[in-house]
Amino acid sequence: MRTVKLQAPAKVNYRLDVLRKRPDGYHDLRMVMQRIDLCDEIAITLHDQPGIQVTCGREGVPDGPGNIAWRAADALFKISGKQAGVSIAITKQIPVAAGLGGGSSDAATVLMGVNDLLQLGLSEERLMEIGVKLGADVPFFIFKKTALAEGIGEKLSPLDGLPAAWLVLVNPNVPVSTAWVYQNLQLTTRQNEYNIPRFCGSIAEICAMLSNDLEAVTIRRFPVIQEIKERLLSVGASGALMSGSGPTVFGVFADEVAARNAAAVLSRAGEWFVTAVKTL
């Protein structure tokens, strides 16, 4: 038997505009998407026995077929032909159902480490286009770099100076349907959306760019959202937006002082998840 163990990174969407809705039911996006050091923990085990076992233990998240993460392990096996098995734990730090990308990360973790494990030597586009398979978000946790994505995500391009950041992340405790979402998304005619920069040199910047046309749509339905991007600014966020289809919110930080000091204010009251995270 041999285990890797590996950390799968969430992330915050810093900019995501819905373009269009396509003929196969899938929307053209505009994100610039970032990584952040909340991590999901994954040990895979190698085994003789053919077979793939995936345990988690976290409500909401299903064990076996399932997950999404044994959907990975399952593509790779039936690439490699090979007579083998893996056993995969799931430590979840990552909200579920949050916008901050868990199962994708997990899944693309899952395609590194058993193309690892099982000597594949399949190439980071190889694993990024059976990644779009499983989820529009795998192939940017295969890319590890800060990207604008485009099409359904799967189209990355490296954004290389933006600064790090601390940001705050709060969580309200209710899960949000992607699906939901789109299906709710009122489209119109966009005027801006070829004016993301492809440079940012300062948190001011970042702040600047900070849009998310899904927002408003989980807002109506939740608008706690609303009261924690208030409650954010209100303890020196210099922006806040909320990440992905929700419901998680992020608030941008100078520096760690100032985002652990505000995390703890909003964690006094217990009733969300709350976090200090840096960029990576």
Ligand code: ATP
Contents of the next structure:
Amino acid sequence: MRTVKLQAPAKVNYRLDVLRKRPDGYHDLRMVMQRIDLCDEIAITLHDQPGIQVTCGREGVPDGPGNIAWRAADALFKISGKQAGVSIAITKQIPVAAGLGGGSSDAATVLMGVNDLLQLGLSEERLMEIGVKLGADVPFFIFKKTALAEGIGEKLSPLDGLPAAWLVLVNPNVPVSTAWVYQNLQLTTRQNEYNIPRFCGSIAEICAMLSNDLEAVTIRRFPVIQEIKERLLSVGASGALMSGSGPTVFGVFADEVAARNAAAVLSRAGEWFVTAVKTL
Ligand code: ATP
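Alongside the form predicted on its own that was just displayed, please also present the structure of the form predicted together with this ligand.
Once more the chain from above appears, this time first in line as the rest of the complex follows.
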């Protein structure tokens, strides 16, 4: 039996523009995606008995075939024609249904991990093609770089040179369904004139791009998100934004001490999940 332990990082969106609704029901997006060092742990064990087992033990996350990690392994076995036995144990650290891409990252990590363990030899590009069928954010976690993501999230190009930042994540512990947010989004016909800079040299430039078209939808349902944004700014964040479809909000800080101090202040009330993280 061979076991590997892998880290599946979360992401935030520095920017999320919804450009248009497509005939297939998805939306064309333009996003700036950044990985952070808040990670789930994925332990993958190969064994002789064929079949896939997934255990997670976190409320709100299914074990077995309902788990996106199970579907990732299943897709890989079907495509490669290899029927091995694999057990996947997920230790969740990333809040669930939180706009942090936790499920997508778990799936990407299983695709890459099983590809390596079984020496399937599938290219990164092929893994991304398999991944996008599991979830629109999965290819980004296989890409493993800060990225401009277009299409439904699968057209990725690297954004080099963004400075490392410290972020404080605040999650008010209300799960938000991504599907619900898109159903309640009212698209305007406004032209998005903003050009995403290919190079950002400073924290101020990161803050200048912060914008999320989904934020207003989620804030209408959960006004606490607006309150969290204001609290983050009041404890020293240079900018604050909801990530993905929410409800997690992140504040941007220039250094670790400022971020940890802010996280300590916001943790005091005890009702929110608060943590300081570094960009990857
Ligand atoms: P995104 O930012 O990509 O929209 P999210 O962070 O909002 O993702 P997830 O944490 O990925 O959302 O979870 C969405 C749903 O997927 C949950 O309702 C959960 O039950 C289900 N799910 C299935 N497998 C997993 C997994 N491995 N981790 C988290 N959620 C999972």
